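What follows is a single chain, given as structure tokens, in the form predicted on its own.
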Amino acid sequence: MPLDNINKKIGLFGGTFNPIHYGHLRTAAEIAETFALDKIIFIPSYTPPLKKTDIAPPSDRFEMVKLAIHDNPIFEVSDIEYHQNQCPSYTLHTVEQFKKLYQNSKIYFTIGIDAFLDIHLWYQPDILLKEVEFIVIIRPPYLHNDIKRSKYIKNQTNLNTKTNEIPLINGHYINLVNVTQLNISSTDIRKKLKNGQSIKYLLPESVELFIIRKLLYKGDS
């Protein structure tokens, strides 16, 4: 194992990134600061199990992330889901690969609260919630107390601090976190592109130019 992989705090930021935008980047930066992470690894999903339409090719989404993060030394992008030889790609298998790579480091997996509330639909969620520590981002229209809707949350009444260690019924914890909310979404960006509207200042210029050059998000699927 490389020496630079030992005793690190590693954040895994998985997502479709369809496309990546400033909301994703700001979230990653604040998570890195809050948890004193040594590295955040963006992991574009290869074939998202719960999303079937309006998705750019995996290679294009990977390239957009690469363009977006090139100037931040603690940001990396991984193509690990490309090499799992499976369709669709599952978060559990991705996490297991990173745990092998960073055996003596602490690994966090970052997702939005909306995704966490759907985690019961993921592949083997009971195992996944034991494998890695989750950072769950609160974002509108969800509030702190909405986390109680998950069947995996142990009874908890006080959810009012900036960062909350929320106990799970399996004895582990998730970290419930507020970040600066930028009113930007990938869905809205795709809609603007289909309607011929500008997406300038919603994402890095390099990503905008890539989308225009590749004619992404112009069709219905």
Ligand code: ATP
Contents of the next structure:
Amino acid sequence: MPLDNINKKIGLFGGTFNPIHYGHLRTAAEIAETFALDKIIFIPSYTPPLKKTDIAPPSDRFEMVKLAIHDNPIFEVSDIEYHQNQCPSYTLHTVEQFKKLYQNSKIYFTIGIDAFLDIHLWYQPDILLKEVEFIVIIRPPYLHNDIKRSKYIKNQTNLNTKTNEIPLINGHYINLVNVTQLNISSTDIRKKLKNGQSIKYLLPESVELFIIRKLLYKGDS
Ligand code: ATP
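Would you generate the structure of this protein in the form predicted in complex with the named molecule, following the form predicted on its own above?
Every chain and every other molecule in the complex is listed next, the one we just looked at coming first.
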């Protein structure tokens, strides 16, 4: 095992990244700062189990992440899911592989509150919530209190907005955090492209040029 991989604080950031945008990038930067992470690893999914339409090929989504993060030394992109070549890819397996890769390290998994509220639909969520500590980002239109909608949050939890740590029914906890809210979504970017509208300033220019060159998101699928 490379010494570089021991005793680290690693943030995993999974998503479709279809395409990656400044909402993702700014969130990752703030999380890295808040949790003093050594690395944030973006993990584009192979085929997202819950999203099946209008998806750019995994290799293109991977390339776009690569372009977007190239100037940040603590950002990395992993092909672990898209090279699995299995459909669908499961977060639990991804986390297990990273735990092997980074021993004696603290691994966090970062997702938006929208995604966290769907976690009961994921593969073996009970095990996943024990395997890794979640950083959950508050993202419009959701508010701090909406986390209570998750059945994994301990009943009668006093949601004091001053603390990030929210207890789970399994005895573990999640970190519920505020970041600078950029109301940007990949869905909106794809919609704009379909309507022939500009996507300038919503995502890095290198990603915009890649989308134009590869004619991505022009049709329905
Ligand atoms: P889509 O609009 O296609 O659903 P998305 O913009 O939500 O995509 P994903 O690739 O699904 O992007 O996002 C990966 C993770 O990043 C998710 O956990 C999502 O909640 C979070 N995320 C996406 N956009 C933002 C944003 N603007 N601010 C904070 N978190 C975000």
